[in-house]
Structures are given as structure tokens and as C-alpha cells.
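Just one chain follows, in the form predicted on its own, and it is written as C-alpha cells.
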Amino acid sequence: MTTRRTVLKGFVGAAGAMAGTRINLARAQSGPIKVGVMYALSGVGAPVGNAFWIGTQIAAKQVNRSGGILGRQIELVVRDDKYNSATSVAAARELAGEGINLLIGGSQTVTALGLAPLAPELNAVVMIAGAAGMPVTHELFNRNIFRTVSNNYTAYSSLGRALIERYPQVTTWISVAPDGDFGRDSARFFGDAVKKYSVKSGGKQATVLDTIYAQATATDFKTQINAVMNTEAQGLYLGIAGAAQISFFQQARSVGLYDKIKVIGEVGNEIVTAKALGKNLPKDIWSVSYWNRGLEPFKSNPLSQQLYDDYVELTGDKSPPALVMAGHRTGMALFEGIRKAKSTETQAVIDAMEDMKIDTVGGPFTFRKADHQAICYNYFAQMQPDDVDPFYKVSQMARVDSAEMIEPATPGKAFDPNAVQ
């Protein structure tokens, strides 16, 4: 039998719980804004992940230094995804379990493919910071994810356009790429753009030879290099990345490929390769890039100088990798979404980011509302060997507006390259 004392005890307990809830809510609204960050901080993806992490840290420091957002400081809660999809998914679930609904991750496609479909289940905003794979904003698209870099089609079509417009005299091109979805896609997108823009520039359509493939884990490229040497190619797209790219160039130089090939476009190793090869760098190589504070249009941009100053203060290094800017831009996009929404609630932030335009180190930046694909400038760095330390130089930056190159949005459906004119 329920007594009056038992009932009163229940009322008191319920009232206490409600008071506790109000106190916790007040604390949450006045405490720091927690943002979960998942990058590859160890393993084969660490050079990329750590560069992104530094950039995102700097973004948070800059916002906090200016007073924070909504009167609150940004607190980054970081996890190492180890360049592994399962680890990335586990980290996202752990962070969501701690009540964090604002997440940054996907510095590579392999981790983004796991995060993208998970975002609605976690009721989280997930910023995909570096993954360029087409499925992220096509068949895997949902409103909870935002990609802050150009995808494979836009990036490598832009690279092909940039090179053929600068080197119209190079009329025969070939690609060497890893035998997988990324390698096949990027080589195709590059080659299609070379053919298209050679004609648009008023010349004869360039010849693009069949792509030569290598295993993604290969270290010996003599077969592929000899195959290139036996063609009439004067231009090369190299889709091999990481340490393997450095091995490719070391082997290529010894058999005379540097003399045969007039210009090279590469996947995005940038100064990682330049630092490793120094004077042995090919004489004219262009890399997918993001930032070089010593060259225009970055040199005259105060945001770029501030990023550089904060990078040097944080790391002590005076030669930042370009990917730092991509990590910085990702953080700034999320923070501006929170500011515009005047809220940290998932739906409010999504709505705000779908309709915002911000100035970044790399220029104006926005998301296409239909699929949350970033629209921004794509940059490419021309690298050459030099006679003085560090024995390489970045000579100039090329820029292509991704708004001119972006593929049609097909949210929920796979990208069809044949549908792009």
C-alpha cells in the first residue's frame, strides 16, 4: 500500500532530479563548446592527419583568442582514428556517447566512408575534412555531413585544366596510378580535362594514352617507368602518393624519365616529395595544394599570415605543410556555422551551414546546399629544384574555381562520369 510519505518522497526525488537537470543544462550552456576531432595521428596516414590536426587546433585557438562563440570557448576532444574505418566509427560513437554532437573527421576517404552513414544515427554534424572520394557527397550523402575539400572529380579535373592551359605545347599525356577506385577515377578525370581544355584553349585535342597501373603497396616501379619511356608522352599525371611517390621519382630519374617528360602533375604529396628529393626533384612538377603563405594570392591575405604566425608559434617549424590550411578551414567552417546558428544544436547548425559564405585563408568558401559539397578555389603548386638550401622552391600557385568544375549534384545516387559534359 502506498503511503502519503512514500508519495511525498517521490515528489521530492522528482523535483530534485528536475533541479539537477536544470543545473546540468545551465552548466552545459555556459561551459565550453566541445568538438570531437578524429584524425589519423599514427600509422601510415599520420603525415596527413597530423597536418589537419594542427590546422584545426589553430582555428580553435584563434576563435578562443577573440572571445569564443556565444560567450563560450571551443574545447577540442581528439581521438586517433589510425587511418582505419572501424576505429574512426568507434571513436565517433564514443564521442557521441559523451554528449558531443559536433564532430570533425574523415581526413582520408577510408575513414569518411564509415563516418558518413553513421552521422544521422548519432544525430551529429560531421565535417569531412579531407576525403575526396565521390561516394561521400553522392550515394552516401545525408544532411548531417559536410565536405570541406573538393572531391576527386573537381580536384583532378582542375589539375588537368590548369596544366593543359599552361602547357599547350605538351600534346601527349599519360598517367601512372594505383590500381583501385581512386587511381582509376583521378587518372580518368585528369585525362578527360586535358582533352576538353586543350580544345577550349583553341588548340588541337591532346592525346591521352592508356593509364599505366601499379599496386597500391608497390615499391618497385621499374616496369611502369619503362612503359612510360616507351611511349611518346611528354606530360605525366602521377597518382601514386606517400613514400611510394618518392621511390617512383628516385627510380625514374636514374633511367632518364626527367629528360623525356616536360611537365608532371602529382596527386598531392607537395613539399613532402620536395623535401625528400631536393636537387633531385623533377624540373617542373605541379602538386595539388592548399596554401603557400609566401606566394600570391596568400601573400597579401592577412588571414594567411595569421595562420602562418600561429603555426610557427605552435610548432616551432617555419615550413608548414599545405594541408594545415585544410584542417584550419574545416574548423572555421564549423565554428562559423555555430555562430550563425546561435546554437550548438545539430539541426540548427546544419541549417546555418547550408546557407553561409565565409572568407578563409584560401578565399571565399561555401557549401552547395543540395549535397554539402565545398565550393572553393583549388590550388596547385609548381615545384622545382634549387641550388640553395632547402634545394627546392615553390615557384608559383595556379588557381581554378571549383564552381566552374564541379559535377552535378546527385545526393543519394552514385556519380556517373559519363553524365558530365
The other form holds:
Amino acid sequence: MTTRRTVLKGFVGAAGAMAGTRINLARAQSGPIKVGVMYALSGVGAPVGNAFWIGTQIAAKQVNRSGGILGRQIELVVRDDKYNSATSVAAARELAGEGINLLIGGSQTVTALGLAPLAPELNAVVMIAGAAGMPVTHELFNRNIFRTVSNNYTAYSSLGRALIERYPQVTTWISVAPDGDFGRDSARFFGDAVKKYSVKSGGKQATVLDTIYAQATATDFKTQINAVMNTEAQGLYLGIAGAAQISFFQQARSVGLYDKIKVIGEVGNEIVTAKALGKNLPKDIWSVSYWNRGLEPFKSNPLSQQLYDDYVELTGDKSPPALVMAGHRTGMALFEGIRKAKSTETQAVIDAMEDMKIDTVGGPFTFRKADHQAICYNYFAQMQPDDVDPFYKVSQMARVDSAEMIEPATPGKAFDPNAVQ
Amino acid sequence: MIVSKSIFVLINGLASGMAFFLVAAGLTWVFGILKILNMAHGAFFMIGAYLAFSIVGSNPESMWSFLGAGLVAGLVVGVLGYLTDKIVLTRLRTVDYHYVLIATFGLMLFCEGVAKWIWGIDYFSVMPPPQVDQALKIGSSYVSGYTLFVIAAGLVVFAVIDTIMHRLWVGKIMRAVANDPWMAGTLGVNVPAILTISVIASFALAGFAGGLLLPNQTLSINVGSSFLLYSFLAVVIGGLGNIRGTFVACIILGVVESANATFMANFGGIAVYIVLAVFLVWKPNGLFPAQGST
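I've shown you the form predicted on its own. Could you give me the structure of the form predicted in complex with the partner chain?
Entire complex below, previous chain first.
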């Protein structure tokens, strides 16, 4: 029997459904395209997070300058994740609560590990901008996340390969790395590649000594430095990052490590370390890098020059950190995904990005469909001290194609280093 | 090999301990006299480090310019201590310690914000002056001249503070004020002035330590926090407010930390907390407890 109460319920239900539809339509079709951005803008991760943020801002600015996407401008809504997983997750929830389904974050692994499992629940596309930790595209993989940098294995085995191919005379190597998953993995991948490519280059297999571990945020590395000084090592991989890396070099220099070690590969501080140390930089150090506008292949790439011009206009600074390119590339990948999907809806953007190929400042870029892992060139910058301001120079860029180095995709399963020997 | 490693542990431990002491000296001084646990101490250490860097640059030309920059940093931070005392600390002398912790924590955030505004977020580095910028080899241990300089600086600072506290009239008055400010006041001591002098001395020590320890660390907004934790631990183990206790505790912590890193590298940092736990059980009032402690 139809009662007044039943009819009233029906009206309320119908009104609610219509209101919901109206909200969805409003989100999908009008106003600027809102993109949530979560980087470390304060605390110890700030130098990294700010570089990413500048790059992503420039990407949005360039797209908006050329008329936007789907006739709409890009509007970035930024939150400070404070280099903290819980803060990053809270920021993602807040942004999703505001109706933003396109998110960029994870400038470091610690924040990416929080964001990755959250993406399906929020029905959001999450671009992981800088995290290299293996779980992101392995055991934590889901279709909503896309990693726009090389992972640990690809990046640090490429670094090992690049160095041993250039320094075959350096036959004994050692690593100093933080005592954690990232440090242990990156030192192992580096060392394995040194051994493998020393033989492939036609020489005798290089010796890789046991890794020396330290706390990631330690302030005193004199014990580890003394241990390195008492080995036969001539080559060093340094997995210590951030401010701690600069402290390491300050303490290493004062006991003569610079004279003993012929070449150093470092985890990715790049010109952050070079700026801080200036003419006290080690004489030959190679850094995981992304960009240097004055050197090939970037010098002849107009996208690179445009990025530099926009960087100078935005910041007034003329020495951009390479990480700006990684933030820019992440933004560009997402914006191109929206353009290709002709929609801002989550599933449409995911489908569009899975087989998308774009040109970036660093060359061709694509996502591997199986695990959404970026395939691109890995760059390494050779840095040396200099006599003129700013008292360091980037002498050359080396590159290794990650397509040659990448591990097999095993989405949903932990990465097994033994399977890639 | 064990002997050689042990020598290194001792030298490195002493250097770390003296670095902790240079920071902890001001912290324990102000706690001993005012009973204030200053959470902003590391921030003023950081300001001292930035000031010294601004004066001397990345490559000090001589030992005199390096020491001079540290002294100027100490003086300027001492003046900041005077202002902080007048604006903040005097208002905290009669309130519960919870408010003191919150207020000095807020002061720390304020200092970090101002430093970020002035010097930015980039990292900087400073090398030791040429006289101590050389490597020495003792057995199989590689030690820098600057490491020996830090040990010497810590010993000198301790000797000066200990002499002031136990041999000079001003130190004896300070101890009298610390023990019983009411009685000291009735005997004619200007208690507020003594308290203000103590704050200035504490802050000046923080600023001076910031200048002296620059070549060991990356200069960043967070440089103070790296030393502050160990300094707090040393103040607790040594006996709150006791300079001699803090000095001994700093040496213990430095040597333990160095031995941990050398002999148990896979368990980095754990030994210090074990030592802290042992001391809290064994000597809950510290190595040199204040008079009246049970």
C-alpha cells in the first residue's frame, strides 16, 4: 500500500540522487581542473619537496599558458606533507574530501608508502613523483598509482653500470649506506651492477667489499669513514642523503678520504651537495640526476630551455636543482593523461596513461602498463670543484636507458633481487 | 685490531662527548640556576652557527678569524638571551613547568622561522681553519686535527665554567641563588640580576658552541636538534643542573656512541638508550644529584 510516508521517502531519495548527479556534473565539467599536490615544503625534506613543487608549478603554468586542457585551466591545490607519511595521508584525505581526484605526491618513499594503498579508497589517481622504493610498484601496486621516476633497482644498478664502464681501472668498491630497506637495497643493486658490468665490459670482475651501514640521519660518520679508510677501496657508493651527506663529506675530507677514493657515486643529492660544499666538493663525484640545461642531451632540447626560462622567471634563481625536472615531468604526465582521456574522471585518466608516450625535458617517457612504472632515461651528473663562483661545475651527464635495466614487472608481489641476477 | 679500534673509539668518543658538552653546558647552567628546561636551546645554537657562518664564510682563513666569529656569535646570542629573558623567561619564573616547556617550544619554532626567513632553506658547510684542517694517523685510526681541537675546546670550556662556579665569588653567588633564592635575596643578593646573567651566559654558550662546531656538521635550520637530544640525555644522566655531572655524562655518551658505531654497527644508536635506562634505574637523580635530592 502506498502511504504518504512512502511517497515522501521516494521524493527525498530522488532529490538526493539528483543533487548528487548535479554535484558530479559540476565537478566534471566546470571551472578549473583542480589537482592536489603534496610535497615536503618544510622540515628536513624541504629542499627536495620545494624543488618538486617548483617543477610542478611550472608544468601547470606552461599548460595554462597554452590554453589549458579541455578548455579549462589547471589549478594546483598544495599541501605540505612535512616528509611524513601520516601527514601525507591526512592531506590526501582532505584533498579528496574537497572533491579533488587527481593527486601528485610521494616526493620521497616514506610518503609514497602511505599514499599508494590509499589511492583506490579515495578513487583518485596518485602520481608518485620521487619515491624509488620497490614496494610502490610491486607489493603495494594498484591501478590508481603511477610512478614517474625510476625505482631503486633501475636507478642504482644504472649508476653502478655507468661508473664501472667509465672507470674500469677502479677495481675495488665499497658502499656506505643507511641502515634500512632503501640503503641496503640501493647498495646491493649498485654493487651487483658493478660486478656484472665490469665483466661485460671485458675486464676482470670488480671486487665489492661489504657495505658499511650508518643511521640515515646521523651527524657523526667518523667511525664509518675510518672503516673505509682502512680498506683497499678506490670507489665509493654513498647512500646517505640530505644534510647527513654533507656532514659525511665534511668529516671525510678532513681525514683524507678525498685523496684515497678516486670516484664516488652518490644517492641523488646532486647540486644540493655541490652548492653546500663548493670548492670542498670531492674531486670526482657522480650523482643520480635528472637535468642540466647546459649539457647535452638537454642543451639542444627546446623543452629544457623553456623549463629553465620559466624556472628563472618564477624563482629569480639561475641555478635550478635537477629535481625541478622530476616535478615538472610528473605534472606533465598527469596533464597529458587528462588531455588524452578527454576527461578528469579517475578511470578515464588511468586508462589513458597506461599506454601513453610523451616527450619530456629528459627525453621519451612512458609507463609500463603492467605496473605503472616509468620507463625513461636515467641521468647521472659528474660534479667537480671549481675555482670560480659557484665553486663547482657539472662536467658531463651520463645516461642509461631504464628499458635496458628494469626488472620484470611483478605487480602485487615483492621484488626478488635474486630473480634478476 | 681490537686495540687499534679501541683507541679510535676513545678519541672519537671524546670528541663527540666534548661536542655534546659544548651544547649541554648552557642548557644545564640555566636549568641549575632557573630550573628552566629550555627547549629553544638548540635553536639558539643554530642561530649562533648561522651568525658565525655569515662572518667567516665557508673557508675560514685563520684560527683567529674562526674563534673570533664564534665569540661574536656567542655575544650576539647572549644579547638575544637578555631580550628573551626580559620578554619571555621572566614571565615563566612563577608558573608550572608545563607552561615553560610549551613557551620555550614555541620560542624554538619562532627562532627556526626567523632563521629560515633570513638564511633560507639551503644547506651550507664550513671547513675547519687551516691550522687544524689536516689528517693525522694514529695506528690504523684516521683522525682530523679538528677532532683534537673540539676535544681541547670542550676541556677549556669546562675548566672555565667549573672555575667560575666553584672558585669565583660570582659562581658562588649563583649557586647560592640556585639553592635558596629567598635566603640569597635576604642577604642582599640581587636575585633577578643573577638570574638574568645566568640566562645571558647560557645563551652565549649556545651561540659560541654553534660557531665552534660548524665544521663538523651541515649548517641547516635543524642543526641544533642533532646535538640537543644528546645534550638533554647528558643533563639527565649527569644530574639536572650540575656542570660536572653533565661533563662526565657527555664523555660517557660520546664513548658509548662511538663504541656502538664501531663494534655493533648493525644496531646503530641503541647503546646510548641502554645506558640511559641503566642510569635512570641505578642513579635516578643523576651522577651528581642536586642538594636535597633523595
